[in-house]
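As a starting point, one isolated chain is supplied in structure tokens, in the form predicted alone.
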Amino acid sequence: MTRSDETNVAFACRALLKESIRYAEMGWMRGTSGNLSLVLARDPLRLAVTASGVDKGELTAADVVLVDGAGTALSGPAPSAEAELHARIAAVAGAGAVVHVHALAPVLAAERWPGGVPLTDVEMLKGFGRAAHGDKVVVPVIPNDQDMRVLGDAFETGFRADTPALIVSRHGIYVWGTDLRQARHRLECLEWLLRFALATSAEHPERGM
């Protein structure tokens, strides 16, 4: 690893701890779970990603990884094996930071509709990136596998560039963003969304959204 990418890793390292935390603090990354990333460069593709198996909520400067485009670690502990499905949204969606946790209401929601969930006419649709009223979003929804490169090609073929988060079925949900804080955004608009849709599908289950 070059001076640069050691600069560039702690600069990163910084921004994904105290990222963690937060998700850590809401209940989204409980235990181990849950994984974050930030670009560093595009050409090659490098990025920093919190490291396998160590509680989001207690970080290190030594819980970072740095890794390439195929999300193999370049240096420092074993990334998630994860760390290759957010080289690839990376690489094909171009954000710069890529969040994962273990929220529950986007697992449930993939549950109630496994084929992507819809949403459309709710005010919180502008803070996930959407208009407001007549702009129905399809959240995509993935099954669940331990191969990386089976979850990389399902988010490829349902990719939308207008609809910057993936759930993977009875696992969590992917949201990227130019940033770290514009991913954070996201994610916490559309999990409230997500939670108003499971709610609101219960009490007139014949409108579905």
The other form holds:
4 protein chains.
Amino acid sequence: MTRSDETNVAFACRALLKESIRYAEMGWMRGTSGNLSLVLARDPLRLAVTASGVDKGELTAADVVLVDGAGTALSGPAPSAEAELHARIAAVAGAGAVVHVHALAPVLAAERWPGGVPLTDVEMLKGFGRAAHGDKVVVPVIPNDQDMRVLGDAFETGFRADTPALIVSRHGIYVWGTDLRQARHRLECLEWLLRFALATSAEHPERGM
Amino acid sequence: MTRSDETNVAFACRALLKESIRYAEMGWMRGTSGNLSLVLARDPLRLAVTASGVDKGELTAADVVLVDGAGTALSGPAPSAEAELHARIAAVAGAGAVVHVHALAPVLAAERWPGGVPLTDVEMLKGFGRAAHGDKVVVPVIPNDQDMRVLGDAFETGFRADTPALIVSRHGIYVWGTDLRQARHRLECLEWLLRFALATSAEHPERGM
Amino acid sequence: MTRSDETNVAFACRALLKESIRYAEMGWMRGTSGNLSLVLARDPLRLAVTASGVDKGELTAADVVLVDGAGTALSGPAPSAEAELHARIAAVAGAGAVVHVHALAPVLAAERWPGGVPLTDVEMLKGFGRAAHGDKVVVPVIPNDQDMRVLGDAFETGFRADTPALIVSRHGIYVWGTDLRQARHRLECLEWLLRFALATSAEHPERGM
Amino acid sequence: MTRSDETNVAFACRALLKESIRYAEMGWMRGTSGNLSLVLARDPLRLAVTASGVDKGELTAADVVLVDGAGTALSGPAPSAEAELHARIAAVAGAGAVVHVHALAPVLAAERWPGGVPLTDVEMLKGFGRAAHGDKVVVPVIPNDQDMRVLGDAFETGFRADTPALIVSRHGIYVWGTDLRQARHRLECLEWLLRFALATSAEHPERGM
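Next up, the form predicted in complex with a further copy of the same chain in place of the form predicted alone?
First the chain shown before, then all remaining chains and molecules of the complex.
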């Protein structure tokens, strides 16, 4: 690792730590679940990713790994296997940051709408980068798998540039943006939208949202 | 901006920041949603309003805008488009502070009671400025719109001086008072009442509240 | 007020402040709702009670009132009207501390079981001072009223020494104990029990608990 | 107690205190409910256990008890009666730490699945030490009892080395691991899984999970 890499990883670590603590406090990273990444360079692709098996509320500098575009570690401890999917999302979507959390609402929404979660005509969609009126958003849902290539292919098949999120069924959610803050804002708004969708569909089960 | 304006905006900023952090921690300002305003002068009307696109848990002095009675910025960054509605509520209702949050319960209540949310015979109504017994409160619900004039007209049509709140369907809630503290107390009590109404109507769907 | 009274009130204030902040953070004292009291002397009865209309997360020494057995202020600002009920509970039950909060679960339970909330065969009943097995607890529910004498009479009619709680329908809950800590433990356990009762009765609506 | 015992208990106390505060803040140790233990020695078995009747958010060094393999106190205040079950779990499962909390979801799950809670095909199962796919997990449920020998026998009858948890019906949950951190990670993931199971079974009551 060059000195410049080290500096970048140190910077990324502080940024990832701040987000991790926030998500952990929200109950979205229970146990050691979830992981966050930040793109450090584009060509070739380099990401700082949180390490596997670490409590995200207790992250330290030693728990952030530098990986390449295939999710392979260039330094530090073993990255999460999911680093490969982070790298693929960053490459395909051109994202600067990818957050993956185990919030409950997305996983419940995937059970209810296994073909994709429909969302439309809600103000909060603006916080997800879409329009508040007449915009028919469908958040892709893919089956869970331990093979990151299978997940990555399913992600790429359903990818649309205007929909910066992916729900992995019976697993969790990925949301991305140009940086960690935009990814966070999108995630928070989407999680709210999914709770709204679940609560209102329970009342009127005959119609979707 | 005169020096006196600057002093007022600086004071307002601290007050708005304190409330913002509180609401953000309650999950009522996810992403960059919601905005708060404080009336600084009446004639002509001047409000300090939180800026657009800012994370409300990270507000700084630079994120508060001075606007006039039309919601037009007199200083600082672009205000939220919703500043126009804040100003109109302040003018029509004579409010000293207006808070707009994206709590979930009001939006769910608007889905269930799109013609206005009925609340009666609950002690918490006193915290909303109404009576605990025999007082038939109806919280107005209006359709969402991106045109603040449309929202403002709908607000004014349904305005009653004794009902300091407005739910914008599939969007969020506005609550106001003489100052930020009274607005907060009313908002907190109303949000509790809406959760109570939703929970009890789910049990007895045949009757309203 | 004698110097000894002042010392007692100052002590009580710190204790009440600590509990207030805790309950406020739990969302059980929204707006300015709820009030807490601590018995300072028995004969004649003297209680320190939180003042009316105060945000319980922002309590200061000036917000605690010394009242007599009729709930009449002996010093300080106007007490909550509910101080009269606090005093009556302290007298009848021999309690050293009474806490009144607007948690949602008790109010929902009163809607479901207006004749009293039945609780039996749950370990958490031990934290309420009852037995975990075979003990048929019924938490009294009385109608809401603005006349504290009416509430007090209804309380006394249903009072049983082994059941340190009272739910006021469409209002909130009172729980008491020898001191603020015991009252808190009983309240926390009872609130948990009421959420359990509501959740399980929703699944099996045909049977009570 | 030898000096070495004292040192161990002091160390255990800090570790138990940290976990206690965390669980208390999550609402899983309401009142004085729940208790935590840490194995200090194996042969003979020695555990540090939290004392009975203590508010787990206010734990001090004086509230941790050294017990033997029968749950009998070797020092300090009276341990919780449940210390005997902690010791038995530590002995039978070879656990280094046992946590017992009164979270609501496990108790609700035991009402719905009194013969054991089935969980399968969810990623979060990895955080519980099981596989994310095709692994049919059943979390044992036993009836509540005040006799720790009865509880311990029921635990041992249903014990499987690959399932580090036990739900006591209408009471709470025990989870264990090699240390307090692993026990915590398993507990947090399992609690999430139980909320997921409850929410999805409510939608599709005809099928289990």
